[in-house]
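Only one chain comes next, encoded as structure tokens, the form predicted on its own.
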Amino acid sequence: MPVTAKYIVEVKRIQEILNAKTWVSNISDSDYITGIYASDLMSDVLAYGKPGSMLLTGLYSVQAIISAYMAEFRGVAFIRNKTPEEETLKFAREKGMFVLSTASDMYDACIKLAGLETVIPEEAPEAEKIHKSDNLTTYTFKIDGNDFASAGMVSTRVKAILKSIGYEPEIIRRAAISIYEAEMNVVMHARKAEVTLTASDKEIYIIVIDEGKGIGDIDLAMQEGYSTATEEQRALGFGAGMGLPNIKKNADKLDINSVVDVGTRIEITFHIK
């Protein structure tokens, strides 16, 4: 149930309408969201969610809050009285996001929220711009395959680094979504990987080199909806076949080289304008 960015809905009204329990607040009475996105498929959230929104979901693992964070959402509301994991609550507290839960199922929650009245917000002040260093900065990270407990932590760190450097919010969002999709691909399909982030005033350049089963048909893997994910991985909200398409959608340049039973090298570039 989208709410256009021209309008806002106060978070306290969401709480009232859904009779929601607050697990993590990080909000004041005047805080608001600019949209609501209902989904249990995290790649869809990353592909279509709008910044400033709230995620309505039945997926209560830490990947839900990480996905919402990467998409620049304000918070998450869990349906059917799902109890979020402690790791989820800790992440939300650290990132200034709210976490709610409601007894409503997805259908009922959407129907209730569809009737919300919205208001036109006052024009927001221009965000403070931080000067970017002329120096080239490089970071490296390790990712372990099948480690869903830590999945998303490298992406979170990359996003924090890009924020500290002072890039514009939109390019940070695009880069964060891309590295998160790449990280999840490693966790689901490879044994391990090394990530290199190079940041400068001209570009953000990310290389992900994994050891694993590789990609037999890259063109097929780039098609939206194509997936080799297991049922267990799908139950975690991934494997919708949007990973590589999401990276391509957000990147200015994407290069993929892969050898079956050896591994895959993904190079993702974002130009600084």
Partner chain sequence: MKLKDIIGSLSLNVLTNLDDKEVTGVYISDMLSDVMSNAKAGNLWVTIQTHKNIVAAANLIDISAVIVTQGTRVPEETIDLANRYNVIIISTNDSTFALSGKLYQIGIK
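Alongside the form predicted on its own that was just displayed, please also present the structure of the form predicted in complex with the partner chain.
This part shows the chain on its own.
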């Protein structure tokens, strides 16, 4: 049986080894992480961090946990015994992440954790959502309806992924705007959605499938300024009725299918020149 070295370590082991204080737990005994990313630079966490990892950082700002969440990490360990801010703890509780702190400095923490690499059979649980085959990379993201606090995170994450793959800034900008608009539509009008991004050397292809109230008249929804947003949503600065028109303007191809009271499927394509 082929074996491969993988980093799969139970969170309670991490706590023991780092002699860490647990600020927010949110984990069961069997929960594990699948990697460690040691960094104080949040843009790099987004670009290179792998889902399922733990962030090890000396950056004590709330941005640390937000970035870890966006990169789909399980939790954060702060070095040098820093007391995390209340805002960090609150965010972690809401998002189901863990927060630890350790007296170790970064090198000390890294070398203690590095020895935990385990050799396991190939077919062990795969926590990463990334599938790679023939220059084709697929990523999936989930969006919750009405979650205004996290709105925009998928688009930021997609932007980072596309940039790290190396697409032209212009196409990345158009893709990020389109996903942002689609994301806002989900937050305002749907219960939840799944976004799938497929990136290849020929095209960037995005599907957003939501469960929600659907769109009654697609032609009307495509008109600039047409909006069904509530007063409250508009007061927050959303729902100007530019969402779908803006996607159409930026995308090379836009397909919309919708069933009222079931949901909407939006397919957005960008051709690589």
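Predicted model, so just to flag it, every value in this text is computed and none were measured. Positions refer to the first chain, counted from 1. Under this definition, the rigid core comprises the largest set of C-alpha atoms superposing within 1.5 Å between the forms.
Superposed on the core, the two forms barely differ at residue 205: its CA moves less than 2 Å between the two forms. Here residue 20 counts as shifted, since its C-alpha moves by at least 2 Å between the two forms after the core is aligned. Relative to the superposed core, residue 224 undergoes a C-alpha shift smaller than 2 Å between the two forms.
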